[in-house]
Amino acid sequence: MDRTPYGQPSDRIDSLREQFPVLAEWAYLNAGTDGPLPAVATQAAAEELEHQSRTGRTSAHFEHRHELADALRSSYSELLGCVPAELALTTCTSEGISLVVQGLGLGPGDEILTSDQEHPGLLGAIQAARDLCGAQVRLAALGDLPAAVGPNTKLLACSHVSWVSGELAPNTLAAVADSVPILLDGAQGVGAIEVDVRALGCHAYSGAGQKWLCGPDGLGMLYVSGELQERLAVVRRGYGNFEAATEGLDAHVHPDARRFDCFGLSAEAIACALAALGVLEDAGWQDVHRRALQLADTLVERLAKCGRVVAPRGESTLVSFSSVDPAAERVRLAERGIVLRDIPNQPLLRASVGAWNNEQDLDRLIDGLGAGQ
């Protein structure tokens, strides 16, 4: 990871925007759903597929795929501040969350504590533990979660960055880490802001590869601490989860987080993800984070000046703001080349601001909002 001090921005950050073809036409403010794909990433995927079509998919192909997976595991673990042995490769944030919730084997009398503004990707796993296994679920405000931990709480699961408002999980979570496992939904965290799973105090952190890391759909990551790895049941097992799968029913799962890997990721998807990560790494991660945060803060100021109320947020790259008819306004803005999203069941539009954006993108959004009034 680029450790350049914040006070010394790299010149490469200024050319980052040029790597994303979509930005030539659109004010793309939707990385919280799917990030923009850099040209070199799509080229890497195409080259990988073309190579397979020429050479076939023999043992050399699968060895190559394992090498790519090792490289991706290393890159993801560096972003989270952990070691590769603590990181599993998944297909999405929700998959990683489900592996943790299922693996804990919670049942009657066991409580899952979560916040009142969670994404369906986290709520689905909690609902399954409640409906299928009898676990209890209790809600609290995101900022109140540490104080809400009770004697029956067996899991605290919440967002690192709220998908609704951009609010951050309280930094006091680490204070309760000794008493309850902490699972963070990092879909809006990794790539958007600096992440250090040890400083956060979490036992598990599930993130996405297609959002702020600008990779393809179908990639994610799951950090599992060594302590939690020993506690989690491996509820889903396939060829890649075993040290020696050819031992059949006597095979042993990997001694590290590979035991939680998804069953198969394509070489072309991994190559695409690695190329996208390379673009961001070349720009300098600290500069990527800093520029995105600065642009988000600028947008907050400009929205206030044009009469939009911004939802309470933390130091994040998400900016949610008031809208009388969010769905209709989102469609109208898209017709003007401005891409963002509405939050279901909330009077909010959400702009996801990345380092690849610029002031002109913000101008287009503010002008587009004014044109609809």
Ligand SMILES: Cc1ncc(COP(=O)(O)O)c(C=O)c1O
Contents of the next structure:
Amino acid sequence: MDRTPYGQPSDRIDSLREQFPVLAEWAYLNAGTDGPLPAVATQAAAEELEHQSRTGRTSAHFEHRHELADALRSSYSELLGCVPAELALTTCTSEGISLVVQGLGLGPGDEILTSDQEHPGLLGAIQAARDLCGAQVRLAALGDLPAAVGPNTKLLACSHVSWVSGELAPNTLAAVADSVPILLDGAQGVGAIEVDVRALGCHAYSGAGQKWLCGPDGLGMLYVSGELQERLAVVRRGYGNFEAATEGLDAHVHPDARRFDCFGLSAEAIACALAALGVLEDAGWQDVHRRALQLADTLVERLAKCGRVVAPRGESTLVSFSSVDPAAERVRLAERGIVLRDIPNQPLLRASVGAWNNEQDLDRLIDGLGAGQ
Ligand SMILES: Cc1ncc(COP(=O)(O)O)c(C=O)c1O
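The form predicted together with the named molecule is what I need now, so please give it after the form predicted on its own.
All chains and molecules follow, beginning with the one already shown.
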């Protein structure tokens, strides 16, 4: 997928920044919430809608939607290191997570093991399994999860990259993959760092299109291994995931991961997502990942020099650091054109560093932090 041999940064990585209008004005360090949108992506969405308004939405429109969906499935599966038959298109990370947790049909006596730094997108699905179905929940530190698997653990669900600190799931997860299904929340993983679902040893990986892939809101992906596909109940069925919808109540869902597809993805959203992926692919994924990680490391050094304590993190693109009053400081920084987020209930601000950022964005952040003191 990467057109640049490793070790030789493409020229395009240097001009990547120019593709994102928001960066002309803002030091935008918030891809962990929503990535910056490239100009060609908004244009692709507008052109798609304009075409629909001129030609109407006939059967050709529905065929076109299917073609776009196939193209997106193929691009997303390349990014995760799986095949299209293992990838469902969803609206967001949280939706994919819910499909897996619900589909396992866990109940009394079944334990879900998760970490103590999970996002509501994962916690919500676990809460529903506990409150509606009687499953038990146990927490452990992210790094301790493999060792914490017990005889009643029927699902291990955690972040690939923690949204709080940028810590990574332990690379020993794969060692327990034979004894328990592993679901990774990849909201802060895919697009930000290299992902290989096979090397991670997970059975399901749910990711977002609107964050590190710079796509529109309303698109995401869910990898489900062939083995887990067999075990998961398909809890929603309809025109969108039947193989032949003409068979009424006897219709079958698709034989592969398309059975978990969301029903109503729009052509304009998919066209927008594909155009955004094209921008990142052209820059070269290895360069995109490497540059973001290098910039994040530079930010860590600079924060330390100005007395901020950086939360323990892994090789990720998130940098969370100490702030006495994070919400107020976030607002103060936004007034100076610097966009990042605070972490609720923690004395932390979080910068999301992408390959589209540059040293000047970091300068602005460091200056902005100093100005408030
Ligand atoms: C770790 C993590 N999981 C889940 C989510 C929710 O993502 P989505 O809006 O794609 O459902 C987020 C969003 O920030 C996140 O950081």
